[in-house]
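Just the one chain here, laid out as structure tokens, in the form predicted on its own.
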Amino acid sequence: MKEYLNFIGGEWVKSESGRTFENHNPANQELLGTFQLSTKNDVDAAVEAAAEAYKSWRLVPAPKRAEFLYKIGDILKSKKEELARIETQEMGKVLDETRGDVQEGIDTAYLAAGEGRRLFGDTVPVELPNKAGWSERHPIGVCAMITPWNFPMAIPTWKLFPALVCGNTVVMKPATDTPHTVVKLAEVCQEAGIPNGVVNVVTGGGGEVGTALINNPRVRVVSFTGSSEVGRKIAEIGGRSLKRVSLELGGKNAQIVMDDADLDLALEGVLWGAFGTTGQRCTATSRLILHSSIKEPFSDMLLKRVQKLRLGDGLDEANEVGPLVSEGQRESVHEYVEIGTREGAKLVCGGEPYTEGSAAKGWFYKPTIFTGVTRDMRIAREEIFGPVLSVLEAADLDDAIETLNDTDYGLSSSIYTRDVNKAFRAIRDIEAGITYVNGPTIGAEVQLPFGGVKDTGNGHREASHTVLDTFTEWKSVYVDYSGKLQRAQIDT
């Protein structure tokens, strides 16, 4: 079985620990390979390589840096099917979805490359004669990127590519459940000719590798996607050294279906939103808020469709729902199902592992629906990160929006209605970073900002041009060509 190495300073190297960890396919427990169980010294070596590379990379003109990203995008495009299959094997979601994940990486490469000829600042009037003023973006330095397992290609590229085009260098720590995809991404960067040390990958556990990255004084930016609990700890550590910290955290997303909605369309939306990626998205539809007048018929429609979903290995294109990523994740999901039952919610389908046929070897869980859920229940308030949907009832639009907002999170949201007035009221009043009208809570595009409010993050956004604010410092420039001292803000 192949042993995969760390990528440090342009070389593939073993960890100084001499230890490795195994990567298994969650659909059947097949051993996919072994990866380095790295130490603080490995992290320090990677940061040192990135710091050294930063000295020259920051001076490469941004349009030239962008050329590398165009090459990377082209290589990703040529390897799309190969990378999608690798991702399905190590993460579990079906091929249609992993192809989309790789496509998002391709889109991000081209979007970030386009910024190489923009990276706009502002040129503004100044208050004194014979003087000019403008603002510029400048790189910051070494960026640490700690990425999750549910989008092992898309999310790393959201972070990596904008950082590179801005002139920063990077050390990445992929999730231990999905290291292979990020190692392949590093191979693509190397194939594209990225200079040594500009991109580095160190695999291993968050406790050792992640902590060492965050604490290293030469790391100036930390970009993390994961749980709100871990995000708070990272923010505390970063705050002590005034590092820039970008956090994209949890969600408890809801889809509202009003009485005037196209119910067939809304049904397709909630099926995709709740059970796509086996519910393992930060934007997944975890709550369904139904207008009381359509609650019963819509619930019946939903139950019939959910019971027909086909579970199995994501490499089989006939399957619609893959496994959960690990045994621990399946146990966590089942614990929440038990909590919901104890709280008094009605379990109408699912609620147990799926072990039929070849699925017996994997970490599958039946798509699960609870009805009779109230706002105060834990299954309506806490992120489950699995194929579990809680159905709540609302009397009218105001009640639906109030119910949707009654959570600590605020990432994605959705409303199905034919009434444009209701749609615009929802856009205005929903507390979330993303709102869809007549679409599911999942499906973000890279040209628009991605992120949320409340416990979903700390105000930064990924994707779009807004991500550039994470990876650049602003510098204001004043040029006085009057030949004499001019004092601004002084009355004359």
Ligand code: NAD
Given for the second form:
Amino acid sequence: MKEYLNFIGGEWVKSESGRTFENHNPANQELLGTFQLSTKNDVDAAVEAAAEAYKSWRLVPAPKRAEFLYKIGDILKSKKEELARIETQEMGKVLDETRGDVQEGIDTAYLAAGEGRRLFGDTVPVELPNKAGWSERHPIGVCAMITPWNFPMAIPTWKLFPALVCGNTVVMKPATDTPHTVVKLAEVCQEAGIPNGVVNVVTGGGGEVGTALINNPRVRVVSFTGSSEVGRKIAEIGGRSLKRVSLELGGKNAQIVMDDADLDLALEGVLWGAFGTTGQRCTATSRLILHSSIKEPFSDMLLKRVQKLRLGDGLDEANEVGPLVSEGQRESVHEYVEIGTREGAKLVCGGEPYTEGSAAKGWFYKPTIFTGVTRDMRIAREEIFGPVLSVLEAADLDDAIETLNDTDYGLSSSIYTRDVNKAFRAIRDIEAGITYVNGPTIGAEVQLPFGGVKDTGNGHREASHTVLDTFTEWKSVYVDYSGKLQRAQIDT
Ligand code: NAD
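Starting from the form predicted on its own shown above, please give the structure in the form predicted together with ligand NAD.
Every chain and every other molecule in the complex is listed next, the one we just looked at coming first.
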């Protein structure tokens, strides 16, 4: 069985612990490899290597840094199929989706590379004569990246590539369920010729490796994607040392279907939004809000289609829904199903593990729908992160938007309507970082900001040019060429 190593200072090295953890395929529990169970000392060595590399990387002109990213994008493109298969094996989602995940990494590489020739600041007039003023972006230093398992490639690249083009160096800690993809990503960076120490990977648990990263005083930025619960802890620790902490957290996303909607289109949307990635997306459709007058027919249409979804190993292209990522995740999803039943919601399909044939060896769960859900129920309020859809009812647009907004989270949202007035009111009034009109809650593209409001984060945005604010400091520059002291606001 292959043992994978940490990547520190350009070398592949074992953890000082001498210990490893196992990585299993959630579709059949096959052992895929072992990874380093790292310690604080391993983290400190990686941060040291990153801090050393920062001294020269920050001075490489941004267009030259970008050349590495173009190369990384090209390599990812050439290895897309291989990487997608690795991802499907360790995470479970179907191949079509892992290909999309790798494609998002490729898109991000080229987007970040393009920034190498922009990284715009502002040039503005100044109030005194013979004086110039402008602002420019500067790198910050060593950035720590702590990532979840549901997008093993896309999420790390959303953080890594913009950080690099801005001139920072990086230590990455992937989720323990999906370390292989990030180790492969480091191999790609190495193949592209990234200088030693600019990119480092340390695998291991969140408690040990994650905490050590956040506490290391030489780490200046922590970019975290994961649960709101862990995000809060990270913000607290990072806040003590005034680190910049970017948090992309959970969601409880809803799709509204109005009475004037194209119901067939809305049906395709909710099937993809709720059961794609087996519901394990931060943007997954977890609530469906139906206008009262179409509630019955739409629920019937939905039920018929959901029961036909084909579950199985994601490597088999005939399958539409893969397993949950782990036994623990399946237990957690099932607990929510029990909670929903106790709360009085009506379970209309699913509600139990799927164990037919070879699926018995994996962590599959039947696509599940609850109807008769009310806003106060926990299944309408808490993130389940599995193939469970709660159906709620709304009397009109105001009621639908109020229901949608009645959550602690605010990541993605969707409305299906043919009425342009309703669509624009929804765009204005929905409290979320992302709103889709006549599209499902999932499907973000990398050139638009990604992130959410309320408990979904702390105001940062990934992707787009907005991510540059996470990985740069602004410097304002004044050049006075008058040859005398000029006092702003005083000499008029
Ligand atoms: P998680 O919070 O359990 O773990 C995320 C990462 O944090 C992992 O690498 C984990 O090892 C690490 N970690 C755990 N405890 C830690 C600690 N005390 N200190 C430092 N690091 C620690 O989340 P998960 O189960 O891997 O992922 C699912 C969650 O991620 C969901 O809530 C989902 O909504 C969220 N998510 C959000 C986005 C987004 O962009 N908003 C995207 C994907 C996933």
